[in-house]
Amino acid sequence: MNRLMLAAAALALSAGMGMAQTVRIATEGAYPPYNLVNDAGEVDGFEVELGNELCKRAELDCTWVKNDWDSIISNLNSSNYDAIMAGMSITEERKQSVAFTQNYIPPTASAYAAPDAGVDVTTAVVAAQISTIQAQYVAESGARLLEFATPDEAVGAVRDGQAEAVFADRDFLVPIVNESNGAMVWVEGQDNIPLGEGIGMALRQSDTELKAKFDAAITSMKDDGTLNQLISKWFGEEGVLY
């Protein structure tokens, strides 16, 4: 009887061994080519490709939450779900709030796009996501603000007339511009301002063998070159590669 008993425990650890960790990544889907939602309704981009090879290396089964930008951090903080891939610039503030694992986007620019290239971006009346390092640049250069919940509200406020300039990362403008038949430019010597120490992953401060194995499944995706393949499939040119 104690034999079956002790074979039965041993079996039952052994499963759980093998059972690998349910990971919830939360995103936006509305910051492409970052993360966006796809025609079939499902979050899809650059970071959540590449967060599914992360959880895929670190042996994680994942799944997907989409949330608000502006609610993203203290929904991780509640316990809603267990990291947050959504185009997040790492910087000391946030810092305060959430543990950030190393970057897998390098420090990158952001732009001022505009209908006119002129436009004195420093008293103009400017607009940005919300809770973003370009808005709490904007609001300490002079200009006045204006505030969106989404970056394609912060885009529209500039085509509709309450905006004269957007600030955002450069690689979310490249597209509308580009696309845009000479809609919206480039605002001269405002195109390529460095913000931030990258875009990483965010966990709660206390997850620290979690960050440990997203750490590392970072850092093999950058010595293979599998990272830099994944920036230049969804950014182009424009990505900016380790």
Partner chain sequence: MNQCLQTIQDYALRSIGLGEWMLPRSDFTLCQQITLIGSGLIWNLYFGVLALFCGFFLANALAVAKIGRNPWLRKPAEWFIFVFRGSPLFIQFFLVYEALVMLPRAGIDILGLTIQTSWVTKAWAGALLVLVLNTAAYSAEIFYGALRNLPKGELEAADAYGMSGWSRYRRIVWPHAMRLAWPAYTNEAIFLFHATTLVYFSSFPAFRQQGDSLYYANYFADKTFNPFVAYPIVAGYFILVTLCLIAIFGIFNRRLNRHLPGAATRLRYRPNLVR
Contents of the next structure:
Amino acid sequence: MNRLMLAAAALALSAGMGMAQTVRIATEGAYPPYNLVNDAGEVDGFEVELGNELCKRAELDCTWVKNDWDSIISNLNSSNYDAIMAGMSITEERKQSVAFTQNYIPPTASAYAAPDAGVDVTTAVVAAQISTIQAQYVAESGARLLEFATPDEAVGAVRDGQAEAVFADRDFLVPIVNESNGAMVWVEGQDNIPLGEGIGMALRQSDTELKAKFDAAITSMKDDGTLNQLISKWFGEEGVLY
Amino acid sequence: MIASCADPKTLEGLTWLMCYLTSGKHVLFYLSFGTVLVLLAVTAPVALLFGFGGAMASRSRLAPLRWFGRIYTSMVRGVPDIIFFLFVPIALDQAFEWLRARLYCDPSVPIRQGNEFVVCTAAKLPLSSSPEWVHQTYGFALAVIAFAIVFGAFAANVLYGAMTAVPRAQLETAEAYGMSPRQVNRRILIPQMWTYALPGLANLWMILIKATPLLFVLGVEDIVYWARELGASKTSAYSYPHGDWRIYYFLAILAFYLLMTWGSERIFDRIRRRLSSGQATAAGEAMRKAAT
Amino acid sequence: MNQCLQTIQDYALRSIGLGEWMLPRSDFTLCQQITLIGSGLIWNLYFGVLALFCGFFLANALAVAKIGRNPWLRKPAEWFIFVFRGSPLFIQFFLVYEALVMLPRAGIDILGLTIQTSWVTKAWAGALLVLVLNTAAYSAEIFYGALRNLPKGELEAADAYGMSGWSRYRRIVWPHAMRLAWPAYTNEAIFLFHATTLVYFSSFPAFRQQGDSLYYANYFADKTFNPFVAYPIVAGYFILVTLCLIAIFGIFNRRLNRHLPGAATRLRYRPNLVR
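Please move on to the form predicted in complex with its partner chain, as the form predicted alone is already shown.
First the chain shown before, then all remaining chains and molecules of the complex.
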């Protein structure tokens, strides 16, 4: 922990000097614990801490940008910022429009959560965030898909009874299910569905140099175990380590 | 903020609420009301200017200019404003960067690479090394331009109508005094048209107030953004966990807007009374009768 | 060309859930964009037509209540009009959505009958409700203004004929008020159709990717990273809708004024800003 705080301080210093190349990283700020806006109004979360550390290792000067999820890829491609760290799963479809670094979270499970563990997820009304791999999975499963702009609206829809289940990253749903006092439970047999190729940082396809830098930084963090420490810190025991 | 708020988990009742309402995130929420007011304060004069230009163009003797004015003033009638709001900022951003790329970049590198719109570092607007507030201001400025274009067209409609409503006799009198067309415009037409334009402009101001939440659609962090962010239910990953409170935040916003429109109406009533005095209109006549 | 016909077959009714299930994901053609956005227009027309129809009756009732002397009717009508005209439609959508989802999920028991509540949070019902209330408030203000501007002579003439109450209202007051209000009401109708594009940008979720024209335009603009095609297509559709509205309202206007000398003149559409 102390090392990380030092890292942040060092980053602040180097930012002040303005020597390094500036990289703007976009995040959604509404997907705890991956990324969130904390009570001081600043971006925070696993990816923010990770991103700052990666930038330090790659000797880049990073700033954070908040952007809505549904326009996050198009704004990357129109060069409003240079990278995305927003819990974005690596998929074949997305690879056609952006380049991904190697994953910084191993392929994770998605899960269905619902008030009733016995709900049949292939016929129910299922809520998911718009243009996520989960939304696509639901659409292909034949279930009735309700799309929401933010993940917590999707969860809210289940609480209000508009949808019978919500489908999202398991890590995102864990605290919600645990703190719901039984109002939300995992759907039986549907609480661990591997989707995608893990979560990675998205970059423009033309930015090969930047991709190499971040890839190297991620490798170094995997090698010395700091990435696993970070995952354990933010995701607790449920987190999948390298 | 307040020293006793250091550990929100131990607080209860009113103190908890006090600490909650003064958290950094809430301060940003309160400041975003300022964003709305700034948008109004900047957009209104700019839109009026655009409108003035549009109305003058529609009255122009030069045919192409007149057509341009007519198209500009009638486009907002046929097309929903939100489409302009979605389209104009992206289009402007790409246009600016394209122009700058022509100036500063190696012309052999294409700007559209497949799906991507890439300009070299020097042509980025704003430069990626510039601080965050520059980016925010730039985004806000694009929003202002989009608003000004749409409301300028509305204003052009109103002003054009007001210019034609000025009694012909007054202009002819001025001509009889030997004033040139430009002098007639400046000394008679423009001062006299305000009383006819005011009802329309007042209405326009109301529409503008009620269009400000669309800033949210443009990705500006306005009151709607923060209300949704703050009101969404929070797990214990946050210092102040709570359920879904969005409805309270939206009620606060509703109250803000009702206050704004109600206050504006009061003010316009006063201006209307002032402008009506001495005019050859029903309201002016009523005031004259009341005075004698 | 044949390919385009196939696309039209697949997607023309996509917004109401018929035809091809998967939206196009790559290699977007102009034909796909025009077809799907046009398909979304079905929802805009649905919201616009129904809200206008229901809102018309509500607005008449509100206008009469507001001009009446009974404070128990006048005050609520004044407040209703003030709240809905004084606040942004965008916020009304959010608020009503939040309020509707707070209804008990199991339904409400009234005298042993259970009234289902789950359907009201769907866009087709919830958003329509907001649009009806909104346009009713604006139209009521227009009709109220028309009622206040009725020529005194007509009312006195009606009295002289011994008309009173309902028959006076139906035969004299209402037709004349409509005649006065019609140009402004045309304007309101156009605004209402434009406002239907806000539905899917407010809280109401798109169900099975069935959205309105702007929803699909946004989908394409995001996927192709090119705003210069999809949004102008929506704009084109809306210009058509606006022209149709002006034509239809012009027919009503001629009918309302058919007894007047020179009634054949078409509706002088003055773009007054009444909102």
